[in-house]
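We begin with a single chain expressed as C-alpha cells, specifically the form predicted on its own.
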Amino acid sequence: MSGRAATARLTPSTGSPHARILSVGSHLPEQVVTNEEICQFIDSSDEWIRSRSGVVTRHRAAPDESVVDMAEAACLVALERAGLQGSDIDAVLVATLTHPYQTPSAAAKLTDRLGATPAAAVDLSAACAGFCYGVSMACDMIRGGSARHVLVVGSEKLSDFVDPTDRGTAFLFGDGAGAVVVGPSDTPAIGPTVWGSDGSQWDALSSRSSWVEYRDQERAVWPALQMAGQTVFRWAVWDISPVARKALDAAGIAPADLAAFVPHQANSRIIDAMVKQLKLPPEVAVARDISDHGNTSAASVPIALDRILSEGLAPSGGLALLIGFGAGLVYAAQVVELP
C-alpha cells in the first residue's frame, strides 16, 4: 500500500447542528362517506362501527386520483407555509403502501411534479409508522449533511386496497395525504426517535395475497388488506404506549411538559388507552381524528398533525409527541417542537 493511499482521509460532511418541522400540509379528498353507506356492503351498523372504532365518515379519492396527487396537494401547502418552493427540497420521502407500482417510487413523480429534481426520491414501506419513520431520517440527513430541506410526505389511496364486503377491515379505512418540510434548526426541535418492529407478527396485519399469487393461481383474491384485529388492538394497547413513554423520556420530556400528543388514528380505543397509561393532563391537545377522516395509514399523523395546527388546539413552539405503529408490526415516536 503506498504512503498517500495510507493517510488518504474522507471529507467530513458537516450538516446542522439540529433540524426541525417547518410546516404542515395535508389534503383529503372531497367525497365524504357515511357509516351507513359502509354498511350497504357489510353486516353492521352506524352505532357498532362508532363504538368499536370511533369512524363516523371517512374521505374517498376519485377514481382517477392517486396517491401521487394527493401528496402533491399536501406538499404545496407545506411548501408555501415554509415560504420554500421545490428546486429548494434536497429529498423527498413518501411513507405510502397503496401506491399500485411495484416500481417506481410515487416519490420519485413526486418530486418531478413539484419541480424538486434532482432531489433524492424514496419511498418508505412501513404503513401507519411510515410518517414518522420518514420524520427520524430527515432529521438525520439534515444533521448528517446530506440534505438541507426535506419533503416527509404520508399519501394512502386505502379504497383501491380495501375489500368493501369484509367486515374487519371496510368501515376503517379512508384515504389522504399529509406533509411536513423539514429543515436546519440552531436548537433541538425533533427529539430522539424511538423505533423498532416485531416481524413474528407479520401477519397480523397484511395482504391476503402475494402479486405473484394473484398473476399465477387461479383462485387467488386480489391483494386487499386482511387484519386480525384483536392480535393487533391488544398490541397497540399494551405494548405501544411504553415506546411512546420511552420517546418522551429519551426527549427529556414529561407528559405534562406535551401541548399536544399526536397518535396514528388507528381506534378510538387505542387512543383512549394510550392517552390513560401516559397519564396525560386534560390540558394536553389529543388527535381524534379518527372520527372524521378515519385510519388513513401513513398520512394519519401529519393529517392530525396539520388539523390541531389549524384548528388552534396547540401552540407554535409547543412540544408534540407524534407516533405511528402499524403493519409489521413496526412502531416509531418522537417528540417535536410545532410549527
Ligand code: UT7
The other form holds:
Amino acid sequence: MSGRAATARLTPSTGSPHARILSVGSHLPEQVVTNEEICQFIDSSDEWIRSRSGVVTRHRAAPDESVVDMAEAACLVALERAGLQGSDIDAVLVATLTHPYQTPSAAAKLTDRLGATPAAAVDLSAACAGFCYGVSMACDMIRGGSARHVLVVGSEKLSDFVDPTDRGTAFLFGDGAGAVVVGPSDTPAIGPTVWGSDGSQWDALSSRSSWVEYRDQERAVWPALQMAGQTVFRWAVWDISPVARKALDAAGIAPADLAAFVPHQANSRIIDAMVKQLKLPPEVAVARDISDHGNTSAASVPIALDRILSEGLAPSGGLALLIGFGAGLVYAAQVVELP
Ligand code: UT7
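Please could you give me the other form, the form predicted in complex with the named molecule, since above is the form predicted on its own?
Now the complete complex, all chains and molecules, led by this one.
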C-alpha cells in the first residue's frame, strides 16, 4: 500500500445560486465596406450578395486596430453599463478565431488593459458559437463559486483571415466586437445551455492550411477561411434549428414567451428558416443585423444583442433565445433574461 488516505476535507465551493447577464456593449470599426467594393475582387454583384446572404455592408478594422483593441472598446461599454470597473472582474473569456497569435491569448492582454489583472484569462476556440459557449461557462463559474463577475467577449478581425478573391467567403464576413458582464443573481436568468459538436464535419468550415503547412509547403497559401457554403447552410437549417427548440424546452418556455431571438448572424436566409421552424410569433423581435454588419463570427450574437436593446426592440427583463453555430462544427444555445 502506498500514499496516505485523505483525512482533511476540501472546502466546498460556494457560488451564487444563479447568474445573469448584467450588461452588454459592442464596438464596430469605423470603415464601412459596400458590396460594390467587395465585387472589385470577385465575380459577383450587389444583388446576388443581398439576396443570397442578406449582407449589404460590413465594417472593416483599420490595419492597426486589433482583436484586443476592439474587445477593449466593447468591454469598456459593458463595464460602464454594469456600473463596474475592471478590478471587479474575476475572469475574462474571449471567443475569437482571428487573434493572430498562437500564444499568448487575447484574453490575457485584454485583462491587463482593462485593469482586471490578476483575473483569470482564456481564449475560447469555438468559432461562431464561442460567445454562447462563453455565456454557459461564465454561468457555471459563477454558480460553482470560481468567479463572481465574468466578462464574456466575442471579438473578430475577419478581414485578416478572409481571402478577398474567394467568391465563397469574401462578401460574408465583417469585423467587430461585443461583450457582456455576467454576474450573480437571486433568480434564474440564464437557462440551461444546449450545446455540442460534430467533428465529422471538421472540414466544412476551416483554415485552408495549418500554420505548419504554411511554413513547410512550397506553394503555401495564407491560412484564410474556406467554407463548403451549402453544407454549412443545410446543417444550420436542418440540424441547428432543433437545437434552438431544445434550448426553449430546457428553459421551460414556449416561443411566445420570448421577447427576442438573437441567432448568430450567418445568413439572413438561415435566420428566416429558423424563425419559421421555431414558429416564432411576429411579436418576437428577431436580430437581423447581418445586413449592416455581415457575419462577425464570435462577435455576432453580442453585437446583435446590443443593437436589439439599444433600439428598444426588446425590453430589459424580457427573455431572449441566443444561438451560435459554426466551424468545428460546434453549436450552443440558451435562453437569457435581457439586462
Ligand atoms: O458563420 C458560420 C456559419 N456559416 C454559415 O452558416 C454560412 C452558410 N452558407 C451560406 O450562407 C451560403 O452557402 C453562401 C451565402 C455562402 C452561398 O450561398 P449559396 O446559395 O449556398 O450559393 P452556392 O454556393 O450554392 O452557389 C449558388 C450559385 C452557383 O451558381 P450556379 O452553379 O447555380 O450557376 C455559384 O457559382 O451562385 C454562384 N455563386 C455566386 N454568384 C455570385 C457562388 N458564390 C457567388 C458569389 N457571387 N459570391
